[in-house]
Amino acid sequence: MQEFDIAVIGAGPGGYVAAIYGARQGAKVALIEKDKEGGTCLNRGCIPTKALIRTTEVYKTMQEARRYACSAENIDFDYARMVSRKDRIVTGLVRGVQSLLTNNGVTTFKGLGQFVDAHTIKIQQTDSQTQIRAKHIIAATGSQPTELPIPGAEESFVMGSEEALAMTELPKSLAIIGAGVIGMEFASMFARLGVEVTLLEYLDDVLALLDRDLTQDVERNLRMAGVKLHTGSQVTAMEKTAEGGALIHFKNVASGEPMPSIEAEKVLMAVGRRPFSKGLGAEEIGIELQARSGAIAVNDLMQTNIRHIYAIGDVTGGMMLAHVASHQAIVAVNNIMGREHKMDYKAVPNAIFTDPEIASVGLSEQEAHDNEIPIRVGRFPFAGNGKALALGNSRGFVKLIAHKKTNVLLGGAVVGPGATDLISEITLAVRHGLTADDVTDTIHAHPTLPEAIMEAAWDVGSGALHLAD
C-alpha cells in the first residue's frame, strides 16, 4: 500500500491547488479525482460559462458597430462553433493543470475516493480498487446542483447548468428558475443570442444578497433585451406540452394567487448548489457533518473534528466560490506543514458576469445599516471616466464603504465595464485596512478605469474631483 504525507480527494480549484502547493512544500502528495482535473469550475462552470459570455459580448459589439463609426453586414453567430471554442479553452486548461501536477511530482489516481478509516482511502475505479494511506487528508469533493421538489422536475425539458453548457443548439425559448448568480449570467448570455428568456425568482429581487443599487442596471438591461422577469414567484408544477416543451405553473409568493402559466422549450434549474459529501464515507469514520446541508464542519484552520483531516471548498458550505476554495487550500496545507494560518473571510471578492458586470467585496451598505456601523459612502459614475467613454461603455459606477470615524475602507462594489477586474484593487485595500486617503494618495494611470476607484475614494471625503456637486 502506497503511503503519502498528504492525500487530496477531489481535483477542483481547491484540490489541485492543495496538491501542487503541498508538493512544492516538500510533501509527498496524492490527488484522487473521479472525473477530470479542474472540477466543476473549470470543466462545467466558471470557465466554460465565461468563454460563451465573451463570444456573446463580441456578437453584441458587432451589432453596435455604428456606435463606433464602423459598419458591418450580415452579422450572425454559429452556436455550435461557440461551443467548440468553449471546449477548446477548457481542454487546454485541463491539460495545463495535468502538466502542473506531473511537473510538481503529484501522484494522481483516477477513481472515486472514499474513507476506509482516518488514514486510509479506498479508490474505486471501473473494474478495480486501490487503497492508499496518508498522514494528512484533505477532502475537496465540491458541490452539486440543488434540486427543488417541483412536480415535473424530472421531465426531459428540465436541465441544470452543466446540461445547458453542453447544448449545441439553442432553444427558441428558455425559462430559468432562480435569479441568483447562475440564473442571471445565463439569462444575460442567452438573451444576447435572441433566445426568449423568462426568469422566475422566489425572492422579491434578483441577486437578492446585493445592495439594490448594484442590480438595477442589470435588471433594466435584461428587460430591454426582452427578458420576462417574475420576482416574488414560486414555481408549483411543470408539465410536458404536446410539442415536448414545458408548461410552467407558478404563483405569487405574497398573495398565494396563481399566475398565468408560461410555456418554454426548455427549463434551466438554477437555484444554487449544495455540498457534495455523499459517498465519501466521512460520517462513517466520525467526521462531523452539518445536519441540514451535509457540509463538512471545519474550523478556521480548515480542520475537521479529526485534526489530521481537513476539508476545503464547496463541501464545507459557506462561500461556494472557486477562489475561496483555492485560498482555503493554501491555508490547509500551511497548517499541515506546521505553519499556523487562519482563514479570513473579511475580503472575499464576488464577481458576476452579467451585462453590465457586477463585483463586490467586504461590507455592503445595507449590512452596515443593519448592524448600525457608522459609514461614509463614496461614489463615482463611469459617465465621468474618460476610458469608459472611449470604450463606449460608461454605464455603472464605483461605490466605496468607509468607516465614518477612521476612514478605513470596509467594502466596495463596482457595476460597469471591467467590474470583475477592478474589484481586486478594492479587495486589496479592504484586506489590509487601507483608508480612502491611502487610495487617493496612490497615483493611478490615466486614462484608465481604475481612476473611478480613486474618484470614489475622493468622494468619501471632500468629494470626487471630476464630478460636479
Ligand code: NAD
The other form holds:
Amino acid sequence: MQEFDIAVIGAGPGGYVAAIYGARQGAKVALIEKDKEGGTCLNRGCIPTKALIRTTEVYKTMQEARRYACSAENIDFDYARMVSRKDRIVTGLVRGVQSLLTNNGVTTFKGLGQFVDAHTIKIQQTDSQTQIRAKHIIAATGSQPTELPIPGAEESFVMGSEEALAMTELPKSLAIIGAGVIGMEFASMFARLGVEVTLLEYLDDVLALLDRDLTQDVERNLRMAGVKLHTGSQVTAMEKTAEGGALIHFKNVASGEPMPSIEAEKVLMAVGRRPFSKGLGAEEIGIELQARSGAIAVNDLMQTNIRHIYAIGDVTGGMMLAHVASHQAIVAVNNIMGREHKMDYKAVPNAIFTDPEIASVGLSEQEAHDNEIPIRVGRFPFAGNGKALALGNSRGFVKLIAHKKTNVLLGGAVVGPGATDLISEITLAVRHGLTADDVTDTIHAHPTLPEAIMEAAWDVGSGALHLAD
Ligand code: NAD
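Same protein, the form predicted together with nicotinamide-adenine-dinucleotide (NAD) this time rather than the form predicted alone?
Entire complex below, previous chain first.
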C-alpha cells in the first residue's frame, strides 16, 4: 500500500491548494478527486459565472456605445458561443491546475475517497479500488446546493446554479428563488441578456448580510433592467404548466397571505449550500460532525477531533468562499508541518459580481451598531474620481469604518467600478490594523480608482480633499 505524509480528499480551491503547498513544503502528498481538479469554484461556480458575466459587460458597453462617442449597430450575442468561451476558460484553468499538481510532485488519484480508518483511505473507481495510507489527512469535500422541501421542487424546470451554467440556450423567463449571492449574480447576468427575471426572496432585503446602502444601486439596476423583485416572499409550491414551464405559488411572509402566482419557463433554486460529507465515512471513524448542518467540526488550527485529520473549505460550514478555503489550506498544512498557524476571520473579503459590483470586508456599520462599537465612517463617491468618470462608470462609492478613538480601520466596502479588486487594499489595512492615516500617508497612483479609498480615508479624519463639504 502506498504511504504518504499528507492525503487530501477533494481537489477544489481548498484541496488543490493544500496539495501544492504541502508538496512545496517537502511533504509526500496524495490528492484524491472524483471529478475534475478545481472543484465547484473552477468548474461550476466562480470562474464560469465570471466568464459569462464578462460577455454581458461587453454586450452592455456595446449597447451604450453612444455614451463613449462610438456607434454600433445590430448589436447581438450568441449564447451558445458565450458558453463555449466559458468552457474554454474553465478547461484551460483545469489543465493549469493539473500541471501545477504534476510539476510539484503531487500524486493524484481519480475516484471517490472514503475513510477506512484514521490513517487509511479507500479510493473507489468505477471498476476497481485502491487503498492508501497517510500520516495526516485533509478533508476538503466541499458543499452542495440546498433544496427547498416544497411540492414541485423535483420538477424538471428546476435548476441549481450548476445546471444553469450548463444551459446552452437562454430561457425566455426565469424565476430565481433566493436573492443571496448566487441569486443576485445570476439575476444581473441574465437580465442584461434580456431574460425576463423574477426574484423571490424570503427576507425583507436582498443580500441581507450587507449594509443597506451597499445594495441600493444593484436593486435599482435590476429594476431598470425589468427584473421583478419580491422580497418578504416565501415560495410554497411549484407546478408544471401545460407548456412545461413553472407556475410558482408564494406567500407574503409577514401577513401569511398568498400572493398572485407567477409563471416562468425555468426556476433557479439559489437558497444556499450545505457541507458535503456524505459517503466520506467521516462519522464512521469517529470524526465529529455539527449536528444540524453535517459540517465537519474543526478548531482554529483546522483540526478535527482526531488531531491528525484536518478539514478545510465548505465542508466545515461557516464562510463558504473559495478564498477562505484556500487560506484554510495554508493554515492546515502549516500546522501539519509543525508551524502553529491559527485561522483568523477578521478580514475576509466578500466579492459579489453584480451590476454594479459590491465588495466588503470586516466590520459592517450594522454590526458596529448592534455591538455598540464606536465608529467613524468615511465615504467617497466615484462621482468625484477622475478615473471612474473617464471610464464612464461613476456610480457607487467607497466606505471605510474606523474605530472612533484610534482611527484603526475595522471594515470597509466598495460599490461600483472594480469593487471586487479594490477591496484588497482595505482587506490588507483591516488585517494588519492600519489606521485611516496610514492609508492617506500612502501615495496612490493618479488617476486610478484606489484614490477613492484614499479619499474615504481622508473623510474618516478631516474630510475628503476632492469633495465639497
Ligand atoms: P445565500 O445564503 O447567499 O443566499 C440564499 C438566499 O435564499 C438567502 O437570501 C435566503 O434568505 C433565501 N431563501 C432561503 N429560503 C428561501 C425561500 N424558501 N424562499 C425565498 N428565499 C429563500 O446562498 P446562495 O446565494 O445560494 O450561495 C451559496 C453559497 O455560495 C454561499 O455561501 C455564497 O457565499 C457562495 N457564493 C459566493 C459567491 C461570491 O462570493 N461571489 C458567488 C456564488 C456563491
